[in-house]
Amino acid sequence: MKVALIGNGNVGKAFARLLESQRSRYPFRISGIHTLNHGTAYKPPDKPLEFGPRAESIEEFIAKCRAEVVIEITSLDPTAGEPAISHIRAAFAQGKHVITANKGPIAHAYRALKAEATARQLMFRYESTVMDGAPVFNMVANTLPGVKITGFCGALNSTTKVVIEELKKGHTIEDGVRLAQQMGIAETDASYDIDGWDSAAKTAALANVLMDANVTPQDVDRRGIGQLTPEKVADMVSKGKTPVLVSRARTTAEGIRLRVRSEVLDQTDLLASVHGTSNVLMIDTDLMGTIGTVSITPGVEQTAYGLFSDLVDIAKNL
C-alpha cells in the first residue's frame, strides 16, 4: 500500500522510520511527501524519494504520488483548522483514505468530514490527534459497544506540565516554554499551549468524536496558565496543592459543557499524577462507569505509532 504525507516534521520522520522497521510484516511505502518549506518529493520506482520544487497545489501532489492513503500531519491552527481541513477534503475528492495527527480538523469539522468520507465510502482515522497515539478513539469504537460517553476529564497538554514544573523551581513561564521547545513538545506557536488553545482543540475533538458534540475550540470555556507565577505556585505547593491545566466535558440538561482551566488540585489527585509529556484521560460512561487511559512519557515515536495503527486498520478493512 502506498502512502502520501502532507507535512514532514518530527512526526513524519519518525513515521518513516517506523514503516522501514516494520516493512517485512507490513509492506507499506511512502510514495510522496509535500512540505511547506522543503518542496515536494516523489518516489520513482526502485529509487529513493527526491525533493524538488513544491507541487503547485495539494490536488496536483495527491494525483501525482498515486497513494491509496493520505496522511495529514501539518501544524495545528486551533482557530480554524486550516489548511488541514482543505487538505483532507482534497484527498477525499480524489478517492483517498485519510489519516491525520492534526487535531484541528477533528476539533473544527469532524461531523462534516466524517459525512464526506462515508458518502464516498472512504475511511477516516485520527487516533494520534489527542494522546500521542495512545488508544482513545479506537478503544471506545472497538471495545465499548453500546456505551454512551457522558463526560471526560484529562490533563492533556505536555508543555504546560513542563512549564508548571519549572515554576515550582522558581523559574518563569518563559523558561518553561524554552525547555518545552528544546524537548520538541511545544506547539509551533507556544502561546497555543500557554493560553489553552491546544487543550481546547483536544477538548473539542474528544467531544465531537466521543459525544457527537459538533463544537469547535471557540465553544470551549478556556483559560490558560498565563496568570501563574513562581510565587503563586510555591504557595500552592506549601499547602499540598498544584496547578494543572485540565480539560473537562460533561452532559447537562442544557447540553454539553466544555471547559479548559488551570485548576488547583491536591498533589495526590490522579490528574496531577502525570508529569512532563505524560497524559491522563478519564472517560465517564453510562454502562462502564469511569475508565481511563494513561500515556507515560510519549514522544514523536508514539504519535507515529498512532498513525501506523490507523494505517494497519485501514489496510485490514480494504
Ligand SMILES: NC(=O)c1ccc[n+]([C@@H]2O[C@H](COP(=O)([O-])OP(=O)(O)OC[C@H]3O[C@@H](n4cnc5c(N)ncnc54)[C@H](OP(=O)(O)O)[C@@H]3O)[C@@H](O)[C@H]2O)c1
Second form
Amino acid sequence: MKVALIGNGNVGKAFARLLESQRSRYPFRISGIHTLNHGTAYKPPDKPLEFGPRAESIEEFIAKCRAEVVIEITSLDPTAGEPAISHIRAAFAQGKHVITANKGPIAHAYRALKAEATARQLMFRYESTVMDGAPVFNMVANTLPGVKITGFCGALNSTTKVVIEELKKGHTIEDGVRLAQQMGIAETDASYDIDGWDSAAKTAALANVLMDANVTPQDVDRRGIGQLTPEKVADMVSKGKTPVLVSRARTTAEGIRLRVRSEVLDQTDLLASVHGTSNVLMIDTDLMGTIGTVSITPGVEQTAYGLFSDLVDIAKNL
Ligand SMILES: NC(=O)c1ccc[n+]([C@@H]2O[C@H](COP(=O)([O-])OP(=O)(O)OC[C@H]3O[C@@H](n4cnc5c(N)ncnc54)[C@H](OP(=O)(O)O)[C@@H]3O)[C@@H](O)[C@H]2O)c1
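Form predicted on its own done; form predicted in complex with this ligand now:
Next comes the full complex, this chain leading.
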C-alpha cells in the first residue's frame, strides 16, 4: 500500500524509519513527500525517493504520488488548524484515506472533516494527535461501546514536563525548551507548548471526538507555564508539591467547560506521579466510572507508532 506524507520533520522521519523496520511484515511504501522549505519528493519505479522543486499545489502533489493514504504531519497551527485542514480536504476530494498527527484539524474542524470522510466512504484516523501512540480515541471507540464521556483530566504536554524538570534543577525555561527540541518532542513553534496552546488544542480535540463538543482551542480557558521560575518551583518542591500543566473538561448545566492550567499538585497526585515525558489521561464515564491511560516516557517513535497503528487499521479495513 502506498502512502504520501505532507510534512517531513521529526515525526515524518521517525515514521519512515518505522516503516523501514517493519517492511518484511507490512509492505507499506512512501510514494511521495511534500514539505514547506525542502521541496517535494516522488518515488520513481525501482528507485529511491527523489527530492525536487516544491509541487505547485497540494492537489498536484496528491495526484502525482498516487498513494491510497495521505498522512498529514505539518506544523501545528492552534489558532485556525490551517493549512492542515485544507490538505485533508484536498486528500478527501481525490478519494484518499487520511491519517493525521496534527491536532489542529481535530481541534478546529473535526465534525465537518468526519462528515466529509463518511460521505465519501473514506477512513479518517488521528490516534497520535493526543498522547502519541497510546490508545485514547481507539480505546474509547473499540473497547467502550455504549458509554457516555462526561469529562476528563490529563497531563498531556511532554515539553512542559521536560521544562518543569529543568526548572527543578535550577535551569531556565529556555534550557528546558532546548532539551525538548533536541528530543524532537517540541512543537515547531515551542511557545505553543509553553503558553498552553498545544494543550488547549488537545483538550478541544478530545472534547470534540469524545464528547461531541464542537469547540475550538479558543473555547478553552487557557494559561501556560510561562510565569514559572526556578525559585517558585523550588518553593513548591520544598512543600511536597509540583506544577503540572493540566487539561480538564467537565459537563455542567451550562455546557462543557474546558480548562488548561499550570496546577500546583501534590507530588503523589496521579497526574504528577509519572515522570520524564510521560503523559496520563483519565476519562470520566457514565457507565464505567473513571478509567485512564498512561504512556511512560514517550518520544517521537511513539508518535510514529500512532500513525503506523492507524495505517495498519486502515489496511485491515480496506
Ligand atoms: N514531535 C512530536 O513528538 C509530536 C507528537 C504528537 C503530534 N505531533 C504533531 O505532528 C506534527 C509534526 O510534528 P514534527 O515534530 O514532525 O514537526 P517539525 O519537525 O517541525 O516538522 C514539520 C514539518 O512540516 C512541514 N510543513 C510545515 N508547513 C507545511 C506546509 N504548509 N506544507 C507542507 N509541509 C509543511 C515542514 O517542512 P520543512 O521541513 O520544509 O520546514 C516540516 O517538514 C505537528 O502537527 C505536531 O503537533 C508531534
